[in-house]
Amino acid sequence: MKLILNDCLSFADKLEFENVLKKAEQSNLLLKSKTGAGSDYLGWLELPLKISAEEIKYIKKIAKQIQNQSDVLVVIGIGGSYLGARAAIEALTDNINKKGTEIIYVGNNISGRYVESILEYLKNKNYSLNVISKSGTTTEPAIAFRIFKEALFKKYKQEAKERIYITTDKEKGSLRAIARKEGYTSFEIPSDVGGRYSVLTACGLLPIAVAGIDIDQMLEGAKYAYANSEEIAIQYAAARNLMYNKNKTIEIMVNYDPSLHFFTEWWKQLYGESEGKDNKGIFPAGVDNTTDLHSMGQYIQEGIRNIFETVIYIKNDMSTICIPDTKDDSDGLDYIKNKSLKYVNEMAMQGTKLAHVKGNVPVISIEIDKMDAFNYGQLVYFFEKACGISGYVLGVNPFNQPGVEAYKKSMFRLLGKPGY
């Protein structure tokens, strides 16, 4: 993995930079000796090395298990309890011809257009249920839950029992709770893992595995960022806050591979939920390119000068399509047939960078050798550490979310629930 700082420390003098840096190595410091706010949701910094070799053997055993019973697993749960799993899939997985236990989603919204269509869909699956909540009580998926827990019933009768598998808090809540008296399947979220730094945990692994995914190259991944991506890591957190010292405040992670869209999305929900807060943060939006240059393209070169960009870009993306020679030039392509799509695409990327940053839109730059199992897990991990040294930087604690408590009790007061 390869940082690029080139077209983003332009647009400020050395002198600058050297100071948030400085202020990005004492976060590291404070994020390291675990004695910064919110430290006691530090169990993902050290992970990827403690994660024991039973327990990625149980996640493997059961991805199995549920594999040979079921055309489809449907993950219920919402935030970082699906996202980083969801994100793992589309990116390694093909979209089209899947192969094995399709994994599908549901938990993440109260549409009821949607739920119908999903139960709908499932009548003629064979199909097991993956239930992922800290507390059981977070509304979309205690509510998906309970409907998708009798629509198991009524198929399969007492055989659901065997088809339902929990994970969640160690010891507390409801969800634990229906585990141990119903004697599902579980699995531990650890109480120290926060849901948005929750996906190398069973959280994310067991939905990755049963997709079909090498999670133990995965977890080698993070390791190796574990041990290498440090600096990298303080030099991304500094660059970012640099940029919002000069009122660059919204931040735009561009991707120029579709398989990356989820990605965006986990990313978004990590830094906005890490970072939003004490009426401060970055906003983190996202692009998938070059399709959304037909639509925020315009924005982007010409709006309002408050953006920067970080462009994730596989270096290899192990395709060998070129566009053909058809002998015809009526389309106008023969200045670039017999090219392969893969070089079309970096030039789109270089020419847009060139093209933004002359528009006043600093970019960073991300590259990836090849998008794979040990790629994604290295990815996931520098860019935890990132959000953290970043939001130490910024002065906020990145491991809470007190807002996100707002919208709920306007809501249950509207419906009713009693205390509200």
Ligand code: PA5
The other form holds:
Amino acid sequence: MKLILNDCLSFADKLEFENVLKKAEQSNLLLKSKTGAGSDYLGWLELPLKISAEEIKYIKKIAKQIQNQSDVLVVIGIGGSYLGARAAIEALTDNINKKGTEIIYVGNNISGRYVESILEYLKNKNYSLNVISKSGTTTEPAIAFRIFKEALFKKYKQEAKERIYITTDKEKGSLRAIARKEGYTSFEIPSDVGGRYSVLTACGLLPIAVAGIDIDQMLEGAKYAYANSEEIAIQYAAARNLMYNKNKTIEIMVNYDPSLHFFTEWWKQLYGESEGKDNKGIFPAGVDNTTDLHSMGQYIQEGIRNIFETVIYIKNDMSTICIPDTKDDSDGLDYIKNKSLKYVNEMAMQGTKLAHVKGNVPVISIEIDKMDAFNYGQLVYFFEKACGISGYVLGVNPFNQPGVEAYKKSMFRLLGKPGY
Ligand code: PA5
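Return one more block: the form predicted in complex with this ligand, after the form predicted on its own shown previously.
Below, the chain from earlier opens the complete complex, with every other chain and molecule after it.
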């Protein structure tokens, strides 16, 4: 994994970067000494080293059981309790040629239309439920659990019990109480790991393992990043704060492979929920290129100049397909005949970068050799670490989310929830 900053640092003086880099180094020490704001929620920092062999073994055992029992695993969760798993599964499996157990996500919205169509789809499938909620009280997954549990019991009668898997806090919350009372198989989310930092706990690892991804390799990658990516995490945190100080208040994560769409969604949540508070924060946005070059590309090139980009580029996507050499050149593509799509995509990435830098959009680049579980684990840990550092540079608590309560209160009031 490589961090390239020259197309970003060229927008600032050397001294400006050195100053913010110093701040990022201090923020890293604050994070590591666990003396900063939100230090009760730093369990994720050593997670790749601390997760026990028994826990990994148990996750793999239950994943196998789910694979044998079901065609579909329905993951019920929202925010940090679902995006980490979905991002990894979309990035690391073939989304067109689905093999093995399919993973479907519910409880991340309240759309009746969505729920009905999933219930219809499941009618002729064997399925299990993995309900994931740290607090065990979040409304969206709670509603979905009630609906899908009813359907599951209708279909499987008492056997349904063996098809419900709960991932929640060790002690707290109604989901833990339900798991105990009903005797459902359950997993623990450590109390010192917040939702958006929880992908490397059972919260993410169980569905990821069910999807057939090598979780040992993913944890190895995270362990590698723990040991080797501190410096680049500090640099990335410093560079994005440098941009913020220059009124570049929107960071757009850019990918050139549709399988990374949900990685961007995960990143948006991680950074948006961690930093957007106290009337501060970089607004995290995302585009999937080259698709979005034909929509958002216009704004990025010529709209308000308050944007910088972070491009994630997979150097070798392992594809070999080339532009065919046809008899005539009626489509005008002969200038790239026999060139691989991989090459053309790379030129699109490089060309876009040049155009954006010229258009006053600073670009940070992150390159990985190939997309596999190891590299994915590295990326996850790198971005989590950089987020903690960056939040401290900004002067906020990156591990709370007081703002999400406001919509809940006003929704509960409208719905007539007792006590609101
Ligand atoms: O990062 C977070 O803490 C949030 O995004 C939560 O993950 C999200 O609100 C879901 O919460 P819970 O897992 O308690 O249902």
